[in-house]
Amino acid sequence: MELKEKILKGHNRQIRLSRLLAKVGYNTPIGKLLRLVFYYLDGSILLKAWRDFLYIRRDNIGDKFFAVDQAIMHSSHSQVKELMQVEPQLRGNDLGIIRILASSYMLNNPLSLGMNGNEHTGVRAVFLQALPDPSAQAEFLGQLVDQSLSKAATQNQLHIGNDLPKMMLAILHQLVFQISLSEEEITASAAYIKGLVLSSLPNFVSKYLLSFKTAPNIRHRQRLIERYKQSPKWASYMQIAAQYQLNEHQIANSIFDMIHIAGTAGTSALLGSVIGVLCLNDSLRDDVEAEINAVWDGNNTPSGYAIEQSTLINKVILETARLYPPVRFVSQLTTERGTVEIGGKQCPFQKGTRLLGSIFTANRDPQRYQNPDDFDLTRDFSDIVSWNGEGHERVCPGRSLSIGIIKMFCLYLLKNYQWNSFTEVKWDFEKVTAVTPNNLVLQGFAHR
């Protein structure tokens, strides 16, 4: 069966499912089972061809369509922006399209994205305390970035998919907790991130049937969060947590997820894409190098001024985030039942139905961006939906730090390091992983 036919037939089944759920109940045992079956049916296609899945359903059904577990996908820029700005939001324990079904993999603590009410507000307050202002911490951040790149120079290459996440893990643990991870701990944390997909399986399967894969990751998480409690910064985080009646388990696990998922997986993916963009565009790279030479002489560490004045790099980061968003979906839950028009048909939906926003298609919406698939630094980025937009409770608390870290990497990479060649720069639009040229290798990587 051709991919298009398979994707559209799957959606026809979803429409029939919406009417069936209205009869049998959304959260009854049979309703949950039916949704789980459809979740894996759609998921099997999404894992292999997620971009085609989105575009085929959008182009043939409309800007709203069913996906995965009867979730209502919103694909246009206006819809996704509106979805992000709903306040207050009811969240489920979901990571975009991924449902966290294996609670054991998360030590029975919900993702910060799945928290609501006082718990959500308190955890965000801790995050805002834990994530430093990159300009204020420029000297320390510069030292950490230089140390990471120096290690890559000793191996004479920088591998985007393998090296950047490990660098980010080391840097974020220093910034947030002032602790140094061993090479073994960094490798284990990287394995934990790669194993996140295992949390989308039922808990029994993940915890017991696949324990040979999940148990080492879970043990690493347990050991690492105990290390967090020995950090010199731990007491200050718990002071904030106490104001919201949150305990050590909630804070340690929430910060673990913040560092490993949003911080490491997200920021390293975007950094990899920025490097890919600069590799492919010699003229742009020359302009960026000229800006770097104007704000930093390469001696000592860059100042906060250098970060703030790197305006061209800032535009490169924003446009790269638009084209290759490291976070591609945003999710929340409906608070009541109703009907929605999908493909010209009125379809019922139930209370608790997931509302998904496709950041990837929103960022390439021709109704919002002219020539949306082109790289263009003259665009208006005022309402970019990467980092969940701005000015509301859903905005990413780590946006400023993420951009600051990437700027610092650019400063060092183009001023104090060099490479004589690089492998093919290719963004993967098939596998449902972060959009980044993971197989890119900078060869002959060395200090200038």
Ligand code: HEM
Given for the second form:
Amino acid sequence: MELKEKILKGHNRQIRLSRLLAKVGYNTPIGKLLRLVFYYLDGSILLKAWRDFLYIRRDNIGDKFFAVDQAIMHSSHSQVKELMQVEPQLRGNDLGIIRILASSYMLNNPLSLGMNGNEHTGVRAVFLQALPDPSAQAEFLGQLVDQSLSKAATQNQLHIGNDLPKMMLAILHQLVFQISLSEEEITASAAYIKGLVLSSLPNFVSKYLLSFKTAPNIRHRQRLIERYKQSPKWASYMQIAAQYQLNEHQIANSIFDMIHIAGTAGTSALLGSVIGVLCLNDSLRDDVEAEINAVWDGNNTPSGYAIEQSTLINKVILETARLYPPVRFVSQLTTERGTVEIGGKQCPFQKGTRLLGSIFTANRDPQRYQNPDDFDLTRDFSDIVSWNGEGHERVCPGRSLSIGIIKMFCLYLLKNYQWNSFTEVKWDFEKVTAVTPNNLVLQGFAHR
Ligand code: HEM
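With the form predicted alone in hand, show me what the form predicted in complex with this ligand looks like.
The next block holds the full complex; its first chain is the one shown before.
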């Protein structure tokens, strides 16, 4: 069957499911089973053709359509922005579109994204304490970035998909815990992130049938969170946690996820895309180099001032995050049942239905961005949704740190390092991996 037909037939079945769920109940065993079947049916297409899936449903059905476990997908910029601003927001334990069904992979601690009420407020207070201001910590951050790039220089190449996540893991553990991970720990953490998709399988499949894959990752998580408790920063995090009656298990696991999922996966994907953009656009790279020369002489580490004055790099990062958002979906739950118009039909939805916001399509919405697929630094970025918008309780707490880290990489890469050539720069819009040119390699990578 042709892809388009498959995607649209799948949606017709979703419409029928909405009526069926109204009869059999959303959270009854049969309702849950039906939704799980649909989750994997749509998921099997999304895995291989995620962008086509979104665009075909949007173009043929409308800005709102059903997807995966009977979730209501919102695809326009205005809808996604509105969804993000709902307060308070009720969440399930979902990582965007992915439902975390194998809680064993997370040592039975929900993602902070899946927490609500006091637990969520407390965990966020700890995050905000743990994440440094990149300008205030510019010297330390500069040293960490330089150390990471020096390592890549000794291997004479920088591989976007393989090396950047490892660099980010080392840097974030230093910034958050002042601990230095061994090569083995970094490799194990990178494997943990790669294995995340295994947490969307039913728990018994992930934990027992696939234990040869999941058990080493889970053991690594257990060992690493014990190390966190030895960190000189630990007591200060637990002091905040105590104010919200949160325990060590919750804090260590939540920070593990903050570093591995939100921090490392998100920031290395965006940094990879920024490097890809700079490789492809010589005149932009020249302009960025000119800005770097104006703010930093290349001696010592760049100052906080250099980070703040890198305004062109800032725009490059924001526009790259618009075109290639590392986080593609946000998710929340409805608190009431109701009806929704989808494809011209009134469809019932039940309390607890997931509302998904598609950041990728929002960022390329022609109603919001002129020539949305073009790279254009003159845009108004004031309401960019890539970091979950601004001014509400669920915004990304790592926004300024992630931008600061990427700026620091740009400063070092273009001023103190060089490469002879690079391989093809290609963003994969089919396989549902990170939107970043994972296979890009900077060859002949060396110190200047
Ligand atoms: C240092 C790097 C980063 C850290 C430490 C970090 C941390 C976090 C954390 C802890 C959350 C969950 C907040 C909560 O539960 O209330 C979050 C949410 C989010 N982050 Fe980040 N983040 C980083 C980088 C990024 C980047 C580079 C992007 C994209 C450009 C991004 C986009 C988002 C989005 C869209 C959400 C909301 C997800 C949702 O609500 O479902 N983050 N981030």
